[in-house]
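Form predicted alone, single chain, as structure tokens, below.
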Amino acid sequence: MTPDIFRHLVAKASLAPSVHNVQPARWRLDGDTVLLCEDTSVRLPTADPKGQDAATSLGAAFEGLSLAASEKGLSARYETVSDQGAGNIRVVARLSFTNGASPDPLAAHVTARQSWRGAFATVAPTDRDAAMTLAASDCSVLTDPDAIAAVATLLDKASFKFMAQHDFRAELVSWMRLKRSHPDWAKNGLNADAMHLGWVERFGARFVMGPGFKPLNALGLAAPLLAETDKTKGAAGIIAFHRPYGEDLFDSGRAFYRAWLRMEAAGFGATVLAALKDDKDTASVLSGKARVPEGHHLLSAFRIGRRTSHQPVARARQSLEELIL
């Protein structure tokens, strides 16, 4: 493992999705092996108090590095490490590599994958057919417009449950970058370009989720202003992503990333609908609608559709100097 190849692999791994785009993965070259570490300072104490989303994000980061390694003819394996490390850095896994791997077909879609939070193009019947091809052992797909409309209602209700909590709202806002002047606009978190917010929406988000929330909520206006009903109803499909009970969330994160890349390979833009999973009652309802198999639990959900534009948004990512220890 040369330093140049190591830096290349880390750069590709950094494109993996992470909760709120906090990017918890850190990397260290240790001879012919690589240490995957977690920066615990970027955990979400309100939204992710047990570190479950962080563990999933770390699994996705490893999968990203593994995909990049396959393009270099390397097969990546990991061994879990129980090491709390020092300060905010804890070692999660030791990675080893062997020669002889073939390029993973999904690796070709890594650079194109981005969360699509904009509106979708008008759905054609062929889009629903294409969405159904994404059904898999861990992905259940809903394409019926009535079922999607029902999920849109579920999503808005579940999302507002969390938004109504001051601590949750404050934590989310702390990771939002609504002005280009924000020092971390291009570094991490959720910037306004990535969220497809226009100038009016950017100002509105600052007000509605900040000082205006209480008075607007008292008037019954906060919920409709934060709703995403039309975006969800405009989806070609809703994908319920589920994994076996008891599976290590690191491995679930690997599968999560691969599922998202399959959506990209099929030509769909996708965004995660976290509230559908995070609210237990809502997760139970969606699991029933999507016929999540016995022995599996809902781990995430996506809305997918054809993008109205393929113009990529500049990614907010940490530099290699910050990611490599």
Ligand SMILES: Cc1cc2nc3c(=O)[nH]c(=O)nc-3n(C[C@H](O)[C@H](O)[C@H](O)COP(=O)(O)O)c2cc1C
Given for the second form:
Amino acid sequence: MTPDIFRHLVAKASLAPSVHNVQPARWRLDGDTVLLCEDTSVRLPTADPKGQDAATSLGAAFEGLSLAASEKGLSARYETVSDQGAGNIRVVARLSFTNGASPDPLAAHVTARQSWRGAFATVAPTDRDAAMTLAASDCSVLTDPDAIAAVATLLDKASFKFMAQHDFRAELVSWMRLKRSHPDWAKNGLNADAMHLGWVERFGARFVMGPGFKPLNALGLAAPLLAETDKTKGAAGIIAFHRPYGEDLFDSGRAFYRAWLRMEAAGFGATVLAALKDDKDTASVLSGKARVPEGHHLLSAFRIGRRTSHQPVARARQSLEELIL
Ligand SMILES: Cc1cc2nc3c(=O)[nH]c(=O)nc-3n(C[C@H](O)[C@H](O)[C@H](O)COP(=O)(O)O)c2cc1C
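Beyond the form predicted alone, can we have the form predicted together with this ligand?
Now the complete complex, all chains and molecules, led by this one.
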């Protein structure tokens, strides 16, 4: 492992998804091995009190590094390290590498994958067929328009339950960058471009999520303003992502990223709909609708469809200097 290859691998790993784009993974080259660490200062105490989304995000980051390593002929393995950590940094795993790997086909889709939070192009029957090909041992696919409409309602209700909580909203807003002049616009969190907000929505979001929430909610207006019904109804498919009970969330995070890359490989833009699993009652309804198999539980959900633009959004990511310890 040379310092140059290491930097290349970390750069590719940084493209992995992470909850609220907090990017918890930090990396250190240690001889021929690499330490994967977590920056615990970017945990989400309200939305993720047990660190489950952080673990999923760290697994996705490892998978990103592993995919990039495969393109360099390296096979990456990890051993968990249980470390209490010093300050904000906790060692999560030690990675070792062996030669002789062939490029993983999903690695070719890492650069193009991004969250797509815009509306989808009109769904053609061939899109539904293509969505169905994504069905896998950990992905159940719904393409029936009535079923998708039902999920749209479930999602709006579940999201609103969280949005109605002041602390949840405040934490989310602290990771939102609604103005380009925000110092972290291009660094982390959710900027207005990534959220696909128009100019009026940018201004409106600040008000609805902030001081306007209470008065608007009293008038019954906050829920419809935050709803995403049409976007969800316009999806070619809903993917219920499920994994075996008891699986380490780090491994689930690896599979989560791979599932998303398969969607990208099939030409779909995708949005994560975490509220569908975060709200327990909703998760149980969706698990029934999507026929999540015995022994598995719902870990996430996506809406997928064809993008209306292939112009990529500039990514908000930390620099290598910040990611490498
Ligand atoms: C555990 C986890 C939960 C997520 N939940 C949501 C979500 O509820 N809504 C959403 O729009 N994106 C969600 N995302 C996607 C991230 O916000 C996204 O990956 C991050 O902002 C980086 O942007 P990118 O996907 O465009 O690279 C989630 C990602 C992870 C790993």
